[in-house]
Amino acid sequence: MKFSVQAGNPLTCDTPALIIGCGAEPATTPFFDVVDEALGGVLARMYESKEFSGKPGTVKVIHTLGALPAQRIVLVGVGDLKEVTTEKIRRGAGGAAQALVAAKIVSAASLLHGVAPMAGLLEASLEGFSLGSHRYDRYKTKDRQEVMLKEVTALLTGTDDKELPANSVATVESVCNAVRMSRDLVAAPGNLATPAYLAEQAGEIAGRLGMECTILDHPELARLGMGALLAVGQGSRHPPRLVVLEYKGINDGSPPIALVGKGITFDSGGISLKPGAGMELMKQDMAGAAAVLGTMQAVAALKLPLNLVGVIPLAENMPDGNACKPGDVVTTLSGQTVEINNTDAEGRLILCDALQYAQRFQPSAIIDLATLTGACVVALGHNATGAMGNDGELLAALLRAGESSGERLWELPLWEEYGDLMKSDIADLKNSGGPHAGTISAGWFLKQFVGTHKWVHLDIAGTAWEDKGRHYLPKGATGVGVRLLVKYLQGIAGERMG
């Protein structure tokens, strides 16, 4: 999607659709009166008849029938204008985008960002338009959405200074392109998105944006001693990979931040087979890997002044005659041994080797993302990502980035007592602690492989996929983690530049 910013009068704007943010009280909404007057008072009558309320999440498309150069007016409810937030604007824009896609409108102009004198509303609205209009239809041969929303122009009515908005627009485009790419990877079926395919995509991104890319295949993983990663992938005809992306945005010798993303390209559960109902969605078990790839792409496109390394373990968890079995013991890259008492707790196995490998870069911090536990969905539902770690400042910074980006986090405890759940009778650790505190015990397990480095684990099991579709999250993959991490990394870059 392309964005542009221009100074203009909404009453003379010739566009297929003019998007206006509307409060609960129409009299306080900017430009409401002048547009309503041009339309003969129809907008006010819609409020009076309760046909439109201005509540957050409401969208109404009205044909102007030639009364304005704009062919349609799209009313977007944002609620009380004194309580407007960037997330409300982002969601409103997403709802408007879905309405425009349904109406097969390819371009629009927007005043949504002008509902309140608040920083960040322009960027939030553009994010909502881009992400709300996204669709994955690669395999559609019938009923394909041929007409998509392709361009949105943000109208500036009070200033001719477009330099700052133009910079903001370029940033939003880069980040949203990365989110859309991440969504497409997660949505891709398992017969396409194999470990080899994702490694190829990583190489393409690195080549296009000037990053270093190293891909370790089965023999190299065996030579290094990544017994946990190899164990998960040994039941599949698609061998595992470890992808390492390096972005060097500043040449001052500063250590990189390490991002680690779980990349189970399809999770059958292995010998501990999952139920058949809903198993098709286990193609999304590589959403953590996709988030890391998307973040690396966005950071490189934005040329942020920092160093970043992405470590992505990739495997397919399948139950053939060579698959690992409950009761098997493997030796991890760290040298610690793990009893596999549940082959469906495979994500932490591939992550433990990847986290250990990430330490080789002596990172200033390690952040991992994984669709790790169903227990996190039980605890937090689909509105928050579970977060835990060993450093309060890193956690606090990510929590702030979550609030700002709309990808909210909720901290869970990581007390040492939870480690009792992961003790094995025959090995150093076991990979599953049973039905209680499943998210926390998994996080505690990962903590054993980060050494003394600052580290945060993000369990995105509940936020990586949207079942129904809402505002800027259409049904399917959400691309969660990309905007969160970019927001956090922009803060780091700003501190170093400041």
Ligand code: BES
Second form
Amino acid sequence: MKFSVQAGNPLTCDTPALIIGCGAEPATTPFFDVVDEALGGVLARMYESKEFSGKPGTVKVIHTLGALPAQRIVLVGVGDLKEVTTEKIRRGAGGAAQALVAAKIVSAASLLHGVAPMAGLLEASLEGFSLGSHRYDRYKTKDRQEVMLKEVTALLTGTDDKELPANSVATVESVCNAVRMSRDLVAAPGNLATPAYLAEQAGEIAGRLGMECTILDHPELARLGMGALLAVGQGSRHPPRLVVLEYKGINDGSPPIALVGKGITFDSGGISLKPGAGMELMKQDMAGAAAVLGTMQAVAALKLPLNLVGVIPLAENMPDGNACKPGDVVTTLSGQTVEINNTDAEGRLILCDALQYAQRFQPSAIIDLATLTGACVVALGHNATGAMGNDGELLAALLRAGESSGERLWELPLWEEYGDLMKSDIADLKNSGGPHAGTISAGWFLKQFVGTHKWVHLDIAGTAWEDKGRHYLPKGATGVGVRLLVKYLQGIAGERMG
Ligand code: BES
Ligand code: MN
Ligand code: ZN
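Let's see the other form, the form predicted together with the ligand, since the form predicted on its own is already up.
Then the entire complex follows, led off by the chain already shown.
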């Protein structure tokens, strides 16, 4: 989607759709009155008849029938103007974008950012338009995205005298492109997005943006001793890979931040087979990997002055004659042994070798993202990512980035006592701790593979996929993690630059 920002007047703007922000009461937002007057009082009438309330999340499209050069007015509710937030604007823009896509409208102009004199509303609205209008259309031969929302112009009306940093539109564009790329990888079916395919995509991103990319395949993984990653992949015809991406944005010898993403390209459960209903959704089980790729793409495009390393273990979890079985014991890269009592707890197995590998880069922090546990969906639903770690400051910084990006996190405890759940009779650890505290016991398991490094684990099982479609999250992959991590990393880069 193409963004532009232009001086303009809502009364003379010739556009298929003019988007205006509306408060909880009529006539409270700029230009409401003049547009309402041009339309003969239709807007005020809509409030009166309660067809439109102006509440956050409400959107209404009306035709102007020639009363204005704009063919349609899109009313977007933002609620009480004293309580406007960037997230409300992002969601409002997302809702408007979904309405425009449904109506097959390709271009629009917007005043939404002007509802309140607050910094960041323009960027938030552009994010909402871009993310809300995105569709995965690779396999649609008939009804393609090409004909849907292609450009949005934010109108600067002179009353909104916000300072607009010259590059902020370009920044939003880079970040949204990365989120879209990440969503497309998650939405891609398992027969396309195999470990080899995702490794190839990583190489393509790296080549395009000047990053280093190393792809380790089966013989190298075996030579290194990644027994856990290999065990998960051994039941599949698509052998595992480990992708290592390096972004060097600063040359001062500062250690990288390591991003580790779970890349199970399809999770059947393996021999501990999952039930059939809904199993197709387990193509999303590489959303952590996609978030790392998206984040690295965005950070490289923005040329942030910091160093990053992305470590992405890729495997398909399938049952076959060679698959690992409940009761098997593997030796991980760390040397610790693990009894696999449930082959469906495969994410922590591929992650433990990747976390161990990430330590080779002596990172200042390790952040992993994984669609790790169904228990996280039970605990937090689809509105928060579960967060656990061993460093209060790192956690706090990520929680803050979650608030400002709208990709919220909620912390769960990682007390030592939870380790009791992961004791094996015959190995150092087992991989599944049973039904209690499923998200925490998985996090506790991962903690055994980060040494003394500062580390946070993000369980995105509830946030990587949107079942119904709402505001700027259309039905399907959300690309969660990209905006969160970019926000966090922008903060680090900002500190460095003073
Ligand atoms: N990939 C799943 C978790 C998941 C569930 C992701 C729902 C997205 C949506 C993971 O590999 C898994 O199967 N976890 C098991 C762990 C259990 C066997 C200890 C689970 O949550 O049931
Ligand atoms: Mn599983
Ligand atoms: Zn899984």
